[in-house]
Each structure stands twice: as structure tokens, then as C-alpha cells.
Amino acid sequence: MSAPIIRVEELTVSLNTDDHQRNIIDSISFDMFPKEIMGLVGESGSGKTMTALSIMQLLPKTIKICGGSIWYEDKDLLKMTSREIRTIRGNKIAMIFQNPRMALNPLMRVGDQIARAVCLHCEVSSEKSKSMAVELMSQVGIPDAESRARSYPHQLSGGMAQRVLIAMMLACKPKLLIADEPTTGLDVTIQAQIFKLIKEIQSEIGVAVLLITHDFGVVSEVCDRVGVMYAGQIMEISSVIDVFTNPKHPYTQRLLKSILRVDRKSDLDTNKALSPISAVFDSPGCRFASQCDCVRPECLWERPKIYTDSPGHSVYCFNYSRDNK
């Protein structure tokens, strides 16, 4: 297997009020591979927009890194300084933002905004940049291209302005792009057409993507390996297929089974709901402990060791690492 493109290793993110600091992202590690789709899946809350911006390093003031590293190739990038890190950020490691339309300047033309990103990173002439970024829009399926380059983002729907921070980005030509629940607010047709542009992407110039949900359903169609995290936390992860038919940890487990499926009726107790996941932040231990149905005296004030099952499938419980010693 080729070296990670991405390797977060311990990755702990505290929140800083005026009286207390919380981790909300707990130790985390995981490696992405060049060319792959990885899944970061868990519910609101969980921790995952964190994680991507922290390797963006686009992190509000109140949030801050307080350990482990995050390594581009051989390059620590909590260890750069501002400037080096503008030439990796949208340059070598993209992102795709949940609202587009934050993303875009409301007062400048579509067209031209894809051109300053060509001329930022393709060191091209101007009027040659602007046919680039028709040529971008096109490529990214907006039909007529060289009339929408004159739109304001406004004046697009939600996924035309999408595919507009997609050619963005492919300006770049970056290593790694990360999708942020990209698909939000938009309709199921659309978001079907986003995955596969996505998709679409991955496969002709071989990026790597990172692409955050809340959907398992979005896991099964897109990508090749799935993390999935509760409360700042990583339970597990494994190959798509893996997660779907051996799941590992007691919160997969629990995840899959609120999936509604029109062939079989749901197993998930609703009498038993999931505590919100600001009430748990403080554990020491493993972050569903209090709610696991498998849980063990040391799972409270322990974080559990990574077990790996099998090649590829890695899962953080005592139920598996205490039992296999």
C-alpha cells in the first residue's frame, strides 16, 4: 500500500470558555490514502467539521489545538507557520463548505472568482484564466457556462453554486479535497448529482477525498473506507463493506440499526434514545460507555486502546482489545 497522503495522529481540539476547557476532539488517528474516498461519518455534534477544519486550519479563535500532529506527505502542519500553510491550504488540501453560498463572495461574479483561484495557482495570464474557468464550469456539468461565468452567486440555485466551488477547487488541482456535507439544503436528485460529479472527479485526476455525513446511505454508494466518530471521539473504522456487515462497536452497531429500511423493520429500542452528546463530553473514558449495552467498569474513566480486528479494520472497545489478549 502506497504511503497516507493524510496521517492525523492524537489530534485532541479543546474548546476554551472562561472558566473551562473541553476536548472536543479526543485523540484521534487516522491515515487517508491518495486516491481513495474516506467516510467520516457520525451525528451532528460528533465532532467531524472540527476535524476537517483543524486540518484546514481554519479553526475559530475559541478552538484550539492542544495535541498530537497532523502530517501532509512528510510536512507537520501544526508545525508551519501561516504562510506556509496558504501554500497547502486550497492549494494541495481543498475544501467543499456545507453552504456554498458562504463560501462565495456575494458581490463578485462567479466566472471571475474561479479566475483569481486559476491565476493564484495556474500563474496564468488573466484573460487566459477567465476562458479556464469557463472551460472549469463546463467541465463541473454547468450548462452554459459562458453566460452563468456572469452570474452572481445569488442568481444560481444551491447546486449550481455547489458545482461552482467544485470548479474552484479543481482549479487547484489539489491532492486532497474535503467534503463537508456538501449536498445540505439541496434536493435528492441534486445531491445525487453532486456525489457523482464528486465521484466523477476522484477518478479522472485521482484526488483523495475526505467526504464528512451524517448519511450511511451516502457511506455505501461513495466511498472505500468509513471512520466513524461520537462525541470527539473514533469508534471505528474499516472498509465500507466491513462497517456494513461486521460492525464492530456497540455505537455502529446502534447507528445501523436506525436506518429505516422498507424490506425489514427496525431492531433499534426507540425506548432507549441517545443522551445528547454535550452531556458526555467531560468522560474520561470511552464517550458511549454510559450508554452501551456492553459496557465495562474501566470503559468509564479508560480510553479504550485501538483493537484491529483485520487488515484495515480498527476498533476502539475493551469488549474486543481486553477479550483478544
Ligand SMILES: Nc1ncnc2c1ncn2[C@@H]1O[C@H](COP(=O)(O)OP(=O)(O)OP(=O)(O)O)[C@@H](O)[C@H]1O
The other form holds:
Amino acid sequence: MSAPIIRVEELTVSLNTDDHQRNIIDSISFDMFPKEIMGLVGESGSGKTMTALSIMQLLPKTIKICGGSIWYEDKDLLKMTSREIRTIRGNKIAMIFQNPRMALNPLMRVGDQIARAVCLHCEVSSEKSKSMAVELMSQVGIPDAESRARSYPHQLSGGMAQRVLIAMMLACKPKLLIADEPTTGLDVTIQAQIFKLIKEIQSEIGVAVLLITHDFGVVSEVCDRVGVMYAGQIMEISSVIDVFTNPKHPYTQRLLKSILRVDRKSDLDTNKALSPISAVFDSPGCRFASQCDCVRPECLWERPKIYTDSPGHSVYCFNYSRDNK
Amino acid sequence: MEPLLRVKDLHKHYKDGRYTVHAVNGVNFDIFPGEAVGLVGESGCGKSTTARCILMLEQPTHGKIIFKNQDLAAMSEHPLRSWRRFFQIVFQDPNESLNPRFNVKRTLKEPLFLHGLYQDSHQLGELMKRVTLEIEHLERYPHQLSGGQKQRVGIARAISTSPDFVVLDEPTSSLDMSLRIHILSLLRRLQREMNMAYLFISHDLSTVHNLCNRVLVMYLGRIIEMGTSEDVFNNPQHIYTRALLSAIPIPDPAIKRKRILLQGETPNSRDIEVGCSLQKRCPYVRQECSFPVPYTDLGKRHLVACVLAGSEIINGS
Ligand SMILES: Nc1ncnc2c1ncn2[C@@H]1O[C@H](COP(=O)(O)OP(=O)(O)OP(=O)(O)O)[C@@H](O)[C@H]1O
Ligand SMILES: Nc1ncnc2c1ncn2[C@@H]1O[C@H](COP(=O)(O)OP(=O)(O)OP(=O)(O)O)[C@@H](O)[C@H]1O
Ligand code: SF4
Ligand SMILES: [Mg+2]
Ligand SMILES: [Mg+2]
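Could you give the coordinates for the form predicted together with the named molecule, as opposed to the form predicted on its own above?
All chains and molecules follow, beginning with the one already shown.
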């Protein structure tokens, strides 16, 4: 297997308020390989966005990285100067967001915004960058690209605005694209178009994609591998096939049981409700312990060690790691 | 059995500058006592507007809302007020629908007082138990409750007057998946215990499939297909329904499906035209589609407004 393009090692991120510090990301580790699509799933508040923003070094002011490393091609992003970061962010690593309109400048025509991205990344005249912008727009499936290039962001639908962001991303030919719930709020028929586009681009330019979602349907159809997060911890990482056919972690198993499918009826009365994630952040052990059916005494005060079930399938749970010692 | 609710030729138009938005454009359906009917469709197709008109939160532009043999649309404000205890609504976002300055007790008491149904605090305790909340929660304010708890308060408020009919407008869309299934099972239990009819609005077809007996599929202000959940989900006959269903990703890597991709974006409900509203996006479009398309009844009231309904072209291959 080729070397990972990004390596997150024991990343810990904390939110400091007046009276206490809370690790909203608690020592997570994962690798991403070139050209793969890796999903990051988990319920609201589990830390998916903060993981992405840590890689981008775009965390809000109140939130600080307080441990770990993020390796990009042998360099630790966390030890770089802000100028060095800028050569990587938006260049080698790009991100698209849940609300594409917010990421665009509301006062500037979208064609000009793409052209500016082109100028930043390729050495071309501004004249040339404008025609390249229109080309990129039709490449991402925007009809009438020439006239749409003159639109302002508020004149575009959510789906079109997301295509514009994808076109800007294409201008810089990144090695890693982070997509944070890029279709939330869009209709499913538009969602299907956007994911088709992301997959096409991914295979064309060979970019790796970290796709954040809470939809296991999307994981199944779009991703190669997936990491399952709960309350700031990664619980399980595996291939997509394994997560559905051989889920190991009690949380993953619970989550999979709560999925409703459109192609068949499920039993609605099977699961107990989980408590809100915010209630479990201060536990020193496994953050799923208070809701886990397989809980052991050590789960409450010690962090589970990694257990490798098979190559590429890791689980953080004492039910397995105990036998592994 | 007599329908509890009959919606007849419902229209709701809005003025938007020099345009007219045909948010609801000639909708007909019945709801029978105790049944759960799903209303699905993409954003902006007119689901919430339909609901607001049925509940007379807005005056329809045209049409009849016959509830227990009375036309609500023709009723004046005063008698309508006393009818309101029989039909209620639960909204998508409990943060918007609950008053942040009211504790749960006050939120629940209000509709009961309004309809002269309030007896004692014991009644509120019973209501809390029904929706699996604790009595202590009565003293709490919305910011002291989790999302799932707030949504349960919204449900408790809606069922407090023992309505026959409840509209649920995306009640689980703001919830995480592990919570969603609990709210759905709660809703289903309440429906059975209290024999209420539901109109369950959602763009999440998986949820509707799991809760509803019948489904209405809406596109640009019209219902383009309706039938039992079984018929619509297992044997959809409108191209739009088929495209919509095929776009939903299935959480099972063993399943590979053929996707029907619609061209372009959902048009605006002010660009309405004669004929099938899907004609500009439909990969199967033909000449007949530009004339008004009547419903084809495929049996068991499975109605489909598509010229290809039941044909080889859809069902062959
Ligand atoms: N700007 C902020 N200030 C303080 N805390 C925050 C901020 N943004 C997020 N958090 C907290 O950090 C934790 C992780 O949040 P994060 O946004 O990463 O979750 P997420 O998995 O992306 O959830 P969602 O699915 O809702 O987007 C949560 O407990 C959240 O409350
Ligand atoms: N008060 C209003 N004034 C003008 N237009 C309106 C008004 N309310 C709704 N509309 C328009 O009517 C159409 C239908 O809106 P409606 O809210 O019923 O859709 P919906 O199916 O509930 O969508 P969603 O899934 O996004 O909630 C939309 O085009 C909307 O912009
Ligand atoms: S580590 Fe313990 S509490 Fe956590 S999932 Fe495993 S068994 Fe459950
Ligand atoms: Mg997020
Ligand atoms: Mg709505």
C-alpha cells in the first residue's frame, strides 16, 4: 500500500471555558491514503467538523489543539508557521462546506471568484483565468456557464453554489478534499448529482476525499473506508463492507440498528434512546460506557486501546482489546 | 368508513412581485380516522403550505377543507376556534415552536386552558408520562432540555387536547438517527392508543415508509402519485417517484441500483405550465406530456398522474 497522504496521530482538541476545559476531540488517530474516499460518520456533536477544521487549521478562537500531530508528507501541520500553512491550505488540502453560500463572497460574481482562485494557483493572465473559470464551471455541470459566471451567490440554488465551490477547488488541484456534509439541506435528487460529480472528479484528478456525513446510505454508496465517531473519540475504523457486515464496536452496532431504510420496513421498537453526547464528554474512559450494554469496570476510567480485527479494521473497545493484551 | 378529512381542489397562491407563486395547485385527497398518511416531496413543492391551509392557519385561495363534514375553509373565525382542539400540529424545529420564556408546564397548560379542558396538574403528569418525559421536566425551560426532549414537549402539546387529526411537519428532521427511531415509535404508539389520524410531512422517504399506511407524492404544488405505502414504495409508477426513490442512498453495500437522474434543478412554482410538471426534467418525456395528464387508477386507489403509468416502458426492462 502506498504511504498515507495524511496521518492524524493522537489529536486532542479542547474547548476552554471560564471554569473548565473539555476535550471535544480526545486523542483520535487515522490515516488517509491517496485517491481514497474515507467517510467520517457520527451523530451531531461527535466532533466531525472539529476534526476537519483541525486539519485545515481553521478552528474557532475558543478551541485549541492541545496534543498530537497531523502529518502531511512528512511535515507536521501543527508545527508549521502560519505562512507555511497557507501554502498548503486551499492548495494541497481544500475544503467544501455544508452551507456553500456562506463560503462564497456575497458581493462578488461567482465567475470572478473562481477566476481569482485560478490566478492564485496557476500563473495565467487575468483574461485567461476568466475563460478558465467558465470552463471549470461547465466541467462541474453548471448549465449556461458563461451567463451563470455573472451571477452573485444569492442568485444560485444551494446545489449550484456547491458546484461553484467544487469548481474553485478544482482550480487548485488539491491532494486532499475535505467535504463537510456537502449535501445537507439539498434535495436527494440534487444530492445524487453532487456525489456523482465528486466521485467523477475524485477518479479524474485522483484526489483523496474525507467525506463527513451522518448518513450511512451515503457512506455505503460513496466511500471506500469509514471512521465512526462518538463524543470526540473514534470508535471504529474499517472498510465500508466490514462496517455493515461485521461491525465490532457496540456503538457502531447500536447505530446501525437505528438506521431506517427506504427499501424495507424496520422494527421501530428495538433500541433504547442514547443520551445526548454533551452529557458524556467528561468521562476519562470510553465515552460510550454509560450507554453500553457490554460495559466493563475498566471502561469507566481507562481509554480503550486499539484492537486490530483484521488489516484495516480497528476497534477501540475493551471487549476486544482485553483479549489482545 | 367516512373520511375524517376531505381536501377538495385546494389552491394557495402567493404574490411575489409581479409573479404569482402557485404553492399549492389543485390538491385532492382524503384522510380516514386513525390512519397515517405521508406527504413527501422535495423542498418548496408545497407540503407545509398544504398543511397550513388544511389547519386553517392560512386561508386557502380556493378549495374545500371538509373536516367531520364541516367545510373549515368557509367557517368564520369564532366557530373555527372551538374546532381547533380536534386538529393540531407538531413542527420541525422545537426551538422555534416552543416559547423560550415558558417552562414546560406553562407550554402544556396553555392549549388546555384555551379550550376549557384543564383540570389539574395530575393531567399534566399523565401527559408527560405519555410522551416518556419525567414529571421533573415540567419545571424546565426549553434551553434546559435536549433536542429529543423538546420535540417530545411539542408532541405532548399537540396531543393534549385529544385531537382526531395531527399534522407532523418534519418532526424528526432535526434529530439524530438514534433519536429519530424513538420519536417515530413514540408517535406510532400514541397514534394507536389515541386513535389519531396523522398527516406526516417529510422529505425523508425512509421515515415515511416506516410509519405511514398511505403516501402522497407532491411535485410543484400537485400530488402526482398516491397509494398505499406498499404500492408507492415497492411499485412506484410516476417517473418522478421512481427518480426520487432511486436517488436515496441505501445503507447496504450489497445493493447496487440503477439510478434515474432527472435533468437540472427543481423549477420554481411560479413557472407552472400546462401538462405534467416534470416534463422539462423527465428523461422519458413525450408529446402527450404537454397536455393535462389525468390520474390513472391502477387499483386500490393507487393514482398516478403520468402518461406512462402502468406501461411497459416503466415496468419492462
Ligand atoms: N464554535 C464553537 N464553540 C464552542 N464549542 C463548539 C463550537 N463548535 C462546536 N463546538 C462543540 O464541539 C463539539 C464537536 O462539535 P462538531 O461541530 O465537531 O460536531 P459535528 O460532529 O460536526 O456535529 P454536526 O453533525 O452537528 O455537524 C460539540 O460538543 C460542540 O458543541
Ligand atoms: N408566505 C409566502 N409568500 C410567498 N411564497 C411563499 C410563502 N410561503 C411559501 N411560499 C412558496 O411556496 C412554495 C411552497 O412552499 P412550502 O413551504 O409549502 O414548501 P415545502 O414543501 O414545505 O418545502 P420544505 O420541504 O422546504 O419545507 C415555495 O416556492 C415557497 O417559496
Ligand atoms: S470500551 Fe467498554 S463501554 Fe466502550 S464500547 Fe467497549 S465495552 Fe462498551
Ligand atoms: Mg459538523
Ligand atoms: Mg416545509
